[in-house]
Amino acid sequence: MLKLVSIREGLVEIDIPDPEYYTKERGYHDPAWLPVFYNPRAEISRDLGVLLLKAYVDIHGLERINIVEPLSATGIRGIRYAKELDRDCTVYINDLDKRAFKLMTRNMIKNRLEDRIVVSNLDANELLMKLHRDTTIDVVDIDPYGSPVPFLETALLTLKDGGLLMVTATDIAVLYGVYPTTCVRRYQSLSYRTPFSIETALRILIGYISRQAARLDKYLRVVLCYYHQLYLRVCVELYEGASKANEVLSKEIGYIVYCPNCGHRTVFRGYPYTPSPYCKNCKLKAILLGPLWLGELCNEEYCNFMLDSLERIKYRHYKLEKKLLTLLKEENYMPPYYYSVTEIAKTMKTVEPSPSKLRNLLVESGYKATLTHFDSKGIKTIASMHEIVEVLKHGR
């Protein structure tokens, strides 16, 4: 018998395993210790998921949609979709764990959503393939604990042409470059620790999804991709078309060569392609990252719609969510990496400059520049490391 407590999130109230009861060490609580997983820190992700769905149905003029979340745990995400989406919908929530199945059923009934939710107790891939055979699926939301890789192919097969795929990854250490061999094995991509590893992690994940879609003669259109509190979130529309898939691979997939000696970054577009692993600036051996996604991380129409909806709804994390969406729009046409003021200070052997001050100095000097949601100490700019150093030398 689970020890439960009730919590409210968005417009729903659900029961979750009592975090205090299942705490193990000195008051520290890890969501993974709960018999049924629930992560309160992912509330922002769930808020943005609701806003994104509202944008999707409005932009595409859909009166009815089918949504599947095959790894539901407590059911909080799918239950919120069913409750907060102002369209006729069927939401399929599922978990292989019998305790999760019983709890999400309880939560569905608690919110009186029996007419909008279908609950099942199946393997995630089994459910996806069953729905692929029997039903048109508009939205698939893969929200695992760890890597989404085991579920991506069935998700890509299940979605309709023009469907919305939403994916979470929490195996940050692998994508970040802490375990480069695992990243090659799991995502077929080179990742090493750099000052902009968080962005590299997200772009490797998008690039992997794009390449897996291309195997099925499909291509993706990014609508919202971001990093927040130790998880990566990728939301893309999926379309059929072999020639367009080829075009996306050649234009939006590529590599970054990073030089740890001088800090120079070079972008190479095209896949498959193996750029020279030497720095164009100082000619020393550099670090090759990729293949990864080099395109945009958000769609401006979606962001504007979500910001408008957010002003009306005002979730409890409204300020953080507004800041995140606003920064994503500002970052959208910048290079696929950022500079950390810590890195810049080490290069100059001086104290760290203020990111806001550095951005202003760069803009005043004629360089496009913006802060970034990836890192509070980060800045995106078209200026090179050498140009940043020169601006700081003359602008302090």
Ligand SMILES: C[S@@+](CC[C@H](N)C(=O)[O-])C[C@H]1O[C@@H](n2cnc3c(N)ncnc32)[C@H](O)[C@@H]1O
Contents of the next structure:
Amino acid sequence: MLKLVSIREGLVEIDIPDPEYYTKERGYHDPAWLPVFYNPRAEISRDLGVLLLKAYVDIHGLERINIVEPLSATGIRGIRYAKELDRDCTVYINDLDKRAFKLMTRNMIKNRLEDRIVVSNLDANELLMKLHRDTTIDVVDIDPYGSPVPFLETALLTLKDGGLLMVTATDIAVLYGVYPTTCVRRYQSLSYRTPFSIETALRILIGYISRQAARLDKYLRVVLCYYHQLYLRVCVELYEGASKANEVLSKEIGYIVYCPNCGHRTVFRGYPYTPSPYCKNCKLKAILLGPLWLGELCNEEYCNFMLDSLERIKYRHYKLEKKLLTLLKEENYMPPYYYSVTEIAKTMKTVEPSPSKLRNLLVESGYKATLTHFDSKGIKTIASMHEIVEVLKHGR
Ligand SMILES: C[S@@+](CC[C@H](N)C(=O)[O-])C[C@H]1O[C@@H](n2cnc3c(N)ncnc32)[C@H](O)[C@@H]1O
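To complete the pair, please output the form predicted in complex with the named molecule; the form predicted alone was given just before.
Everything in the complex follows now, all chains and molecules, and the chain you saw is the first one.
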């Protein structure tokens, strides 16, 4: 018997293992220590998941949909989708762990959602293949421990043409260059520590999903991809079409060459392609990153729809969610990397400039520039490092 407590999130109330009881001996709390996983910090990802689903059904005029969340733990995510989506739907929730299966069943009953939810206790890939055979799936949400890679193939196969794929990754250290060998093995991509590693991590993940989709003659259209509190979230629509998949590979996938000597960044579009790993500016050996996604990180129509819904719903993290969506929209058409003010200060051997002041100075000097959701010390701009330094020298 688990020791449980009730919590509220969004429009639902569920039971979770009592964090006090299960972590008191160790003195602090980690969601992974609970007998069934529940992370309150992922509430924002679940809120945004609900808003995104609402946008998806509205934009595509869908009257009823089938959603699969095959790694459900307490069931919170799928239960929220079933409760908060104001359309007819069936939500398949599932977990390999027996205790999770029992708890999510209890939570489904607690929220009186038996007519909208189907619960199972299978391996996630087995469930996805079973659904692939038996029914049409509109939405798959993969929310694993660590990497989503073991579940991507079946998720890509199972989704209908035009379906929505939502994926979480928490193996950030691998994707942002702490373990380059693991990144090559797991994502077939080069990643090293740079001042904009978090963005590289997200772009490597999207690029990987796009290349996996292309193997199946499918291509993706980004709707919302972001980084928040140590997790990466990729939400894309998936379509069938071999020639369009070729086009996406050649236009949206590519590489970034970053020079640790002078801070210069160069973008190379196209896949497969091996750019010269030498800096275009100072000619020294630089760092090659990729293949990675070079396209947009969000779709404006989706963002606007989500912002409108958010105004009506006002979740408890409303302010943070509004800021995240607004910034994502602003930075959407900027280069696929950012500069950190720490890096700029090091280059200039001076104190760190304030990011908003630097943004204003750059804009006044005629360069497009925005803050970025990736890093509170980050600036996205079309100006090069050399140009940023010049603007700061004359504008301070
Ligand atoms: C990060 S938790 C899911 C959290 C949940 N989606 C949420 O929003 O709270 C990952 C879950 O996947 C389950 N799991 C791991 N491997 C699995 C597999 N191969 N098939 C099904 N479930 C699996 C674990 O038992 C765990 O409960």
